[in-house]
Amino acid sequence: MVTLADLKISEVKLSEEHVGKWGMVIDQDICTGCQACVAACAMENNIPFVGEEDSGYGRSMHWIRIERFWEGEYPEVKMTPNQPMLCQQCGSAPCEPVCPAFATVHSQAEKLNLQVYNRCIGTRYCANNCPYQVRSFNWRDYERPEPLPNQLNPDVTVRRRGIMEKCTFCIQRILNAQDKAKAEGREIMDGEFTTACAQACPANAITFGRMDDPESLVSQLAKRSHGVKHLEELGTLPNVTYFKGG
């Protein structure tokens, strides 16, 4: 006979199994909303501006957003702290067992939420189970005139139309980062690179770093007591943390 303790043992496990070895601390208090990680990021990962007609279909393509929202009646409004809203990297995500063609994965090795794009064939099921509402649609191969293609970012793969897409925690400097480590043999030093929209932060609202080293900065900031999850509620174990003051 299962018992309630044995349920919360088994919640326990599943928490540690999932918990995710990069994660993300945001502090809204400190967030002015200038939305340079919405521009640092479309420049590092070749995200296409999609123009004025499609922005106002809400095709954009932006991988991080800023959430604002307002309190109160006017004139007496206030608004909230800003949130910036990008893949929370979840534990246990949603997308991942409704995709037909296995195009958003678990990596086992970076514990991160991947997008295969060569294997995506555009169903936008991984889109409608989000609760984040994070991923984006591919609905043209959009244009970059000259000079534009001269900033693609050749470490980031241009997608192509009829595909989803999302934050990835910038992957390939992950990636260069664990290949230099690994050359030198050593460990990833904490603080040693960033993402994108972390690095332009000018407010340093954004820590990114490992979750599994109990030493490192996002870590320790994690732990904290007034960090929350976003939807938390839902059981997704999302790895991006923000910090909110009263």
Given for the second form:
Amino acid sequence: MVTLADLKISEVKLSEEHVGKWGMVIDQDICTGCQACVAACAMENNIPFVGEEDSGYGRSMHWIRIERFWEGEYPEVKMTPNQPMLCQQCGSAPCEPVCPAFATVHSQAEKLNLQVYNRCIGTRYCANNCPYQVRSFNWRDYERPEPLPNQLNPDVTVRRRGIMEKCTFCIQRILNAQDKAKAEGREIMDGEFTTACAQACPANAITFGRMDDPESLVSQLAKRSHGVKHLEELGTLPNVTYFKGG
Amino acid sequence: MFKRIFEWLIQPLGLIAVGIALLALFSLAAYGLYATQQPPEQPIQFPHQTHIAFGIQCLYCHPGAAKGPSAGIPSSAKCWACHNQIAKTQTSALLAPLKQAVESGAPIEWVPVAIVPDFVQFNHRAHVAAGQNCENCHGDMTKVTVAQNPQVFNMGWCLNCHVKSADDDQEKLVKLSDCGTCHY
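Alt. form predicted together with its partner chain, vs. the form predicted on its own above:
Whole complex next, starting from this chain.
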């Protein structure tokens, strides 16, 4: 019979052995909470502007958000470092097995959590099962007044109403870089491209790259001892490492 | 009330009416499907076969296919580079819109024929680099005037070729059948 202790051991083993393909390191100590990543992500990924009213209903759409927490009781409150929260691209994602339409699937090639928009039927089960609360749902076809449609990124699908969406680790940039590297007959170099959030970060708090390459900056950083993975105890095998109080 | 309608429907006249209604619906659907597969109306009845007969390569007018995601439709300046040296251009009724476009500087509004939905990210370069020829997807252009689709561009058709070209290479099969390769 399998006991709980056995399961825990296998889980620990799994997380120790787990190395994703693409990974991110976020240094909360140097994050200023300026929201440049939030804006850059919205621009890169055609994220609609929800507006005041729907935001009030809790329908705001962001693929990355800056979380702020407080410690202590008023008046002795202390703010903890800003915490950019985005899809952790879990190696064992809780959102995936619950989708009845197989719209959120694990990419075997890129080791990412995909959201296939044309398959999504909008049950929102995945968002309810995400421990990081990073998925957002298109409650409406939000208006894009002129000249905003000219700013849409042609490499990213413009999602319709009734579709779940989330951070893709800028898969369009990953595939573009792969395509370019292949055309030039070489491998992708570390730091050749990065995600929109990392590119926009003025403090360089976000680092993105290959996790399975021991030479890459991101995998070197992720090895540092004060790196923390959020809600790792759930066995989600996240691919984003956070530094706090280093 | 429903019982009376049902009773009327199962008598011979009712059955015939149901049959006619179904037939009308089916033919409407069939026509709708047929209509989606017709080449759209173009501003110029561009004769692909004539241009190919002169020995012009596909990539001369659509050079984007070898370089990037979009093959591109040539600007009127590119057409004019050859056509202003051809006397017939000045008199031909077929070429009048081209002459007009060049003189006024307004673009010719070609209608794309081979299109995929917005949620499909297609890259020509990767396909050309993998050794696919234009005619494998776009059909034999030596036989058509305005471009038309030789087949329906649906996912089954794409995936069929992807799986076939991966052959026994497991890594290639994983990449070519991954959702994230085309949908993001």
